[in-house]
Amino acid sequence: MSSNASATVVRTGAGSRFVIYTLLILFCLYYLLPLYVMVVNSLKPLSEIQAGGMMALPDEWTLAPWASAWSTAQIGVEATGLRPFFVNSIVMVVPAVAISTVLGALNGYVLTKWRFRGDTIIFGLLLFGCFIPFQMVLIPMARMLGIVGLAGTVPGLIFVHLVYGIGFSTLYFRNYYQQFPTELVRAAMIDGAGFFTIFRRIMLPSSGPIAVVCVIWQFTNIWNDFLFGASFSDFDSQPMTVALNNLVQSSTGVKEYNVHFAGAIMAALPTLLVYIVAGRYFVRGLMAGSVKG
C-alpha cells in the first residue's frame, strides 16, 4: 500500500472516530441534562426558580432546600422530612438483598450440583415467578401479610421483596454454577465434605462476580420500588420512594421545587453510589458464567 493510501486510511479513521465521539458526547450531555437541572435547582432559593431561571447557575448558593427535604419538609400531615423514610429503606433493603442473595446461591448450588427428581420443575417454577407482573400478586400478598401479622410493617416489605427476589437470584447463581467443575464437588464429597462444607469452602469463595451482580440488581430493584411500598406499608413504614411522592403531593399553595429536587436526588443517591463503586463488576459478573471453559 502506498504512503498516500495509508494517509487516506488514517484520515478516514480519525474522521470517523471524531464523528462517533462527538455524537457520544452530545448524547451524554442530553442524557445528563435532567440531572444538571435537578442539582442546580436544588441549590437555589425558590425565588430564583420562580423567576424562570431553571437552566442558569444559582446567583445565591444555598443548602437550605436539602436541609428542608431531609428533616423539616411536610410529608402527609407531618413535618418529618425524608430522614425516617430513608432509614426505613435502608432497614428494608439490606436484609432483603442479603437473604435473597444467600438463598439464591443455595438454590443455584442445589439445582446444579445436587440434582434430584423434579429439580427442573422447581427451577421452572422459580423462573416463572420472575415474570409474574407485580399487580397480580398485590391482593394475595396483602392477604398473606395480614394473616402472618406483617401488614404495614418494614419486616412485611422485607418479606415481599425477599419472595419476589429469590427467583432472580436463583437464576443468576444457577447459570453461574452450571459452569463450575462438578469434579471438584465430587472430589470434596469423596473426601468426606458435607453439603454446607462444600458450599462454604468451595462454591462461595468463587461466587464473587455473580454475587456482585445479584446484589446490584436486587438493591436497585428494591430501593426504587414504589408499588409494593405504596401497597403494603403504613405511614411509619413507608420507604423513600413513597415518601418522596408524598412530599411532592403534600405541597399546598406554592410548590417548593428546590426542596422536591433535593429530595429526588437524595432518593437516587444510594443506587447511583452503588453503580459508581461496583458498576464495572456488574458486566464482568454477567459475563463470568456466560462462556464455558
Given for the second form:
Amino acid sequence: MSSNASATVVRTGAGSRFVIYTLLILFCLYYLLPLYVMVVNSLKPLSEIQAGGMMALPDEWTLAPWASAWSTAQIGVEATGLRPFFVNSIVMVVPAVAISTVLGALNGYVLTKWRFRGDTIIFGLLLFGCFIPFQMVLIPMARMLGIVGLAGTVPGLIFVHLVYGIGFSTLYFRNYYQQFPTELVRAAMIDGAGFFTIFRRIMLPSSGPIAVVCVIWQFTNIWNDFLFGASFSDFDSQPMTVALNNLVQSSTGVKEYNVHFAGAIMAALPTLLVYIVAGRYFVRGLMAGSVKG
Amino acid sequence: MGFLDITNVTKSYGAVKVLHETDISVEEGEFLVLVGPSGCGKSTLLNMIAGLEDITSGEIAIKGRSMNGVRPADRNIAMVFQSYALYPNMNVGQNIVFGLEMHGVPKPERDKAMNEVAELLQIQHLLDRKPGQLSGGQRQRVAMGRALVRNPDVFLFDEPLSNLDAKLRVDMRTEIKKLHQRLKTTIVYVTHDQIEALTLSTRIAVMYGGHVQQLGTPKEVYDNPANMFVAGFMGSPSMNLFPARIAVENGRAVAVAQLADGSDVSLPFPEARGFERHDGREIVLGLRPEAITDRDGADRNSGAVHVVEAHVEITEPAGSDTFVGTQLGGKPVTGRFRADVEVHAGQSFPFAINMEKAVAFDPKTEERVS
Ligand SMILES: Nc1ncnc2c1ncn2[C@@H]1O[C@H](COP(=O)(O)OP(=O)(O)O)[C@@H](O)[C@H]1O
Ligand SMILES: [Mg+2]
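Right, the form predicted alone is done, so what does the form predicted together with the partner chain look like?
Next comes the full complex, this chain leading.
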C-alpha cells in the first residue's frame, strides 16, 4: 500500500506547494467555520448571542446550554431534553447497523461463492432496492408496519432501516468478496467446512476493511435519517434528528439559540466519533474493493 | 476395476460440452498426470474428482464406491491448488490441521499429525507464521502439508508449481516425486507443462479440446504418440513433423521427403513395420530432434540410421547440445547434435536420421498410421 502511494506521488516545487497549502488551509477554514460558530455559541449565555457578535468568543463561558439541551429543554410539549431521544437513536442504530452488516456479508458471500438459480436476478433486485427513493416507500411501509404491529415503535424503525440498509451492505460485501479467492472456499470445502463454518472461519476474518466501510455508511445514514424517523415514530420513539427539529421548532417563548447549537452538536457527535475512530479504515476499505493485492 | 475409476464422464456448461466422454482407471499408488494446453478441461476433470464440480453424466468411483453426489469433504481426498489457497487469517499450523479439526479429530492427535507432517516437509520453524509471511516455495510446502496430514485416498494437484520461479519449480518437482515414491500415494496431477508430466508421472493423459488424446506411460506417449497433437505437444523441442510420401523401393518401404534444394531423399523405414501396404500414401512423418543428429552421435544400436546431406539453415548452441535447423518437406526441422560438432549455418552437412524412431500420421485425420 505504501509503495503504491509513493509511486503515485508527484514531486512539486516549493512555489506550487505554497499555493496548494494556502488553498488547502482556506478550504479547511471554510469548512470549519460553521463548527466554530456552533461550538462557540453553544458555550455562551443567550444574552451574548442576542447582543450580536456570532463570531466572538464567549465573554462568559458556560455549560448551561448543554445541560439544558440534554435534560431540561422543551421538546414538543414536554420538557425532557434530548436525552431520551438520544437513547432512542442509539437503541435504533446499533441493531440496525449490526444486523444489516451481518446480513449484507452473508448475502455477499452467497452471491459470490455459491451458485444457485436466479442469483443474478436476486442481486439485481437488491441493487434496485438501493436506489428506490425514500419517499416512494413511505405509504406502503406505513401500512406494513401497521399490519405487523410495529407502527410508531423503535423496533419498527429498526426494521425499516434494516430493509433499506441491506441493499447497500450487500453491494459492498458482494464487490469485496468477488475479489476474495474462490480457491480458499474450495479448499475449505474439501477440508470439510460447511456453509456457515466457511463464512465464519474463512470469510469474516478477512472482511475487516469492508465491514468498517459498511458500518460507517450504515451508521451515518441511519443516525442522520430524518424522513423515516419523522414518518414512522411516535413521540416516545422519536430518534435524535426528529427531536432536534422539535427542539428548534418549539415556539414557547424566546428562541434559545445557544441551546439549539448545543443540541445540534450532540446530534452530530456520534457520527463524528465514528469517522474519527474508523475513518482511516474507511478509505482503505473503499480502496480494497477496487485495487487488488 | 481400479482404485479411482472415471467412467464415461462428461461435463457441459449449458450447451457447451467442455469435457467429452472420458474413461480413466487409476491404480492404487499411481501418479497420473493430466496434461494439455490451457482450457482443455484438465481442471474441470480434477474438480469433478474432488466433487467441487458436478458431473454432467457418467460416474466417478473411488475404491469402488460411487462418488456421485458425495460432498468433497466425504470423499477422503485432498487437494493442492495453484494459488496454494492457504487461509490468510490462520497460521501455518492452523492451516495444516484445519481439515482434521473439521473432521472432529481431537486436539492431541491433530498436534501429533501436524508435527509429523511438518517434520516430513521440514517446515517446523514456520508453524507459527501467517501465510503472508512465507515465500512461494514455503507456501507450496504448507499447501502440501495440509493435503498430506489428512492421509487421503487420493491426492489432487492443480498446477501446483506454476506460480514458482524456474529453479524452485525443478526442485519442488523432484521433491514431489520423492514424496510419491516414499509414501506410495495415489495422485492425480494437473499441469500444462509437458516436462513436469514426463518426469513425474507413472501414466499420462494428454488432453486437448475436452478429449483425452492419449493415455499411457511417459515412454508410450513420448515414443508412440497417438496423433499429431500429442506428438507436437509432448517433448521439447517438439517433434519434427513434415510431409512425406510412402514408396516401396526394392521391396522395402521408404519415406520420400523433399530437401531444401528441391531434390527428393528416401528414408528407409526399418523392416517389419509394415509400411509396405501404404505404398504411395501421403503422410506426415514425425521425428524427434534426438533422432536427427550428427553421424558420430547417432544411436549405434539402431539398425536404421540413414545419413542425408542437407543444408544447414541455423545452429543454436544450447550448452550440452547444439540444435541444428534444416528443411525437410518444406518444413523447418531441428536436429540435436553433440555440442562439440563443428557445424555452421550455410554449409551442407551430413545428418544422421534414425528411422527406428520415425512415426507416421495421416495428414487429414492427424491420427497415427501404422
Ligand atoms: N463455470 C464455467 N462456465 C463456463 N465455461 C467454463 C466454466 N469453467 C470452465 N469453463 C470452460 O471449460 C473449459 C475447460 O476449463 P478448465 O478445465 O479450467 O481448463 P484447464 O485445462 O486450463 O484447466 C474452458 O474452455 C473454460 O472456458
Ligand atoms: Mg486449469
